[in-house]
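One chain comes next, on its own, written out as structure tokens in the form predicted on its own.
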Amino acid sequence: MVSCEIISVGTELLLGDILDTNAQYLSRELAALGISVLHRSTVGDNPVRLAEEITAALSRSDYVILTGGLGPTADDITKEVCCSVMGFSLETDQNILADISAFFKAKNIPMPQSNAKQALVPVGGTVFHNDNGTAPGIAMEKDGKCAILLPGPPREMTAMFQSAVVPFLKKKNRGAIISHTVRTYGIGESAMAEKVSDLLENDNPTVAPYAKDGEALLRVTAFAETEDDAEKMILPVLEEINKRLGDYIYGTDVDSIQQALVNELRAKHLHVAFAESCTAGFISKRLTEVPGASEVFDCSIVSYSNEIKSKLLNVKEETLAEYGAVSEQTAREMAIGVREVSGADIAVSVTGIAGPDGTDTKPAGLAFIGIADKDSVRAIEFKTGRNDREYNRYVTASKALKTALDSAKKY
């Protein structure tokens, strides 16, 4: 298998003023090209320290891949650096420069002249342009090994990685790689694996799995000749999966439960809105990040008070004066209000204590999930047990959003 390493480079992320999403992404990119990550290292801006480490990954790996210090000031460094360890020479690519001067004239600036360092690259390397910013990315081959440069803001990185790294590793590697990724909610990632642990042990097609808040992964790839032999031979290996997890799948080659959920509306034509309280207006904006979105979505009604449940969604004073707001029966009115004020096929509420404080018997991380669709009204309660606020906004948004996913499916 063809084996990588990933540098960041940049003493903003030593310092921990950048969260480093760079390489979790390249990681899990790279793996769906059936490329083992063997490594992965931030440096700071040193030029001995960023050296030492680029020639240790060079020797270790097939690819070495950096981001970060490729703009424009003293202190990035990873293009002049990479090229004294692999012995390229720097020369300047009047397109480039053209290509930057122009980015500046149409936001009406004057390009300052550090700029013009981004347009040096090396002799007999490979440059992406780069379509959201000033510095293009670089890859330099010599004696079988690659160093692959991208620019550091995620943005930029992504976009070049997806449009131009991906097809030039496809063409350096011979044969198809294809990989799908099923992806499950309600089962942990070590019961996930347990089901499925003979198939982690196959070496074509490979299977791995994962884990995110609340959710766990698998991925499955494969190697062939051909992509069609590819897919030929993950078939199978899927078929298995989704009988022995079955209803704890919410898709395959989706990004996440919302992506589910408004492929499913869409399908099908319906409508969903929310009501939500301690999710505080979480789980719309989860939802609205799917293109197409608007196809689908009524509204969703933040309701954290008891006057604004009263008053918007018709949550009956009684209720909450004898059950509270954090409740089933609270849940089920929210629910029926909001479907009431909508008219969407489907209304999903939430009501709960995201934390830190709780009690007794209403601790943080519990809430209560209400539905209203066309077969009837009801509510369950749901435990994440932590006292963590953001863990437990992010879950139970997602456990409303696979229960409004589980109604629609029902249509």
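Right, the form predicted on its own is done; let's see the coordinates for the form predicted in complex with a further copy of the same chain.
Here you get just the chain by itself.
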């Protein structure tokens, strides 16, 4: 099996200023490609220690992937150190230099001289274009070993890994690897795992459970000679998973609940609107992460005070006085109000206690989600059971998006 090591470069990592999510992302993606990660390390912006680390990693493993240290400042040294260790010389790539100056031109900012160093690439190396920043990625191969240098910012690194590094690695390794991801909401990871515990024992296709921010997903991966063979191996496993998890599944190979919701609304030419109190725009922000959301979404009203709830959503002052802002009754009236204002087919509202401060009767994590659609107006109570403001806002927004999706499926 092909072996790999990951080196994360940056003093800010060793100071604990940044959480290294890149190393986990790469570990998981490489495992899915059948490449085993033997060792990970983190070093600061120190040429001597970085050179020692690269030398040791190349002596142990086939691949070394480095993230970080490709920036324009003097302490960005990954490229220079890796080239000196592997015996590559650097030269300016005029195309990349043009890309970088265009990047600054588009911003009406003169290009700082230091950025020119990002256009230096190793002679005989492979260059990966950076669609999200100025630092190109680089692969250097020598004596059967390969070093891959990627930018540190996760957005730049993950996009480059998917668009350029995965194809690069697949070309070098024979066989095909296919993965499909089944996404669920409303069932915990362990409960989900129990329902498919026998499938988790499979060698090929493998079935691996992951949990993140209140969602659970299953990743099914098959290794075969061709992609068709891999797909054939995966199909029956996906069918079995669908049989067992049913309505908990909101999509397969979709990025997110909001993606599934936009797909459903577009297919049925429906519009959705939101009235948000505790989530305060988080629901509409997530829906509009999906390009084309404008076809299905016109309006969200963030009503953070009682006055705005009454003024813009026609929530009755008696309702607020009698039941409070965080109540089933208020959630219902918010949903009715925003459906009328927006003229949307489906209207979803959220009012709740994000935290950190709650009360005995209304603890942090309590929310009411209202929904008004063609059938009825109703509201459900939702409890996260945690006193974590951002977690509560995120999973409550997820629940609201799933509620809208379930409604759209009935149209």
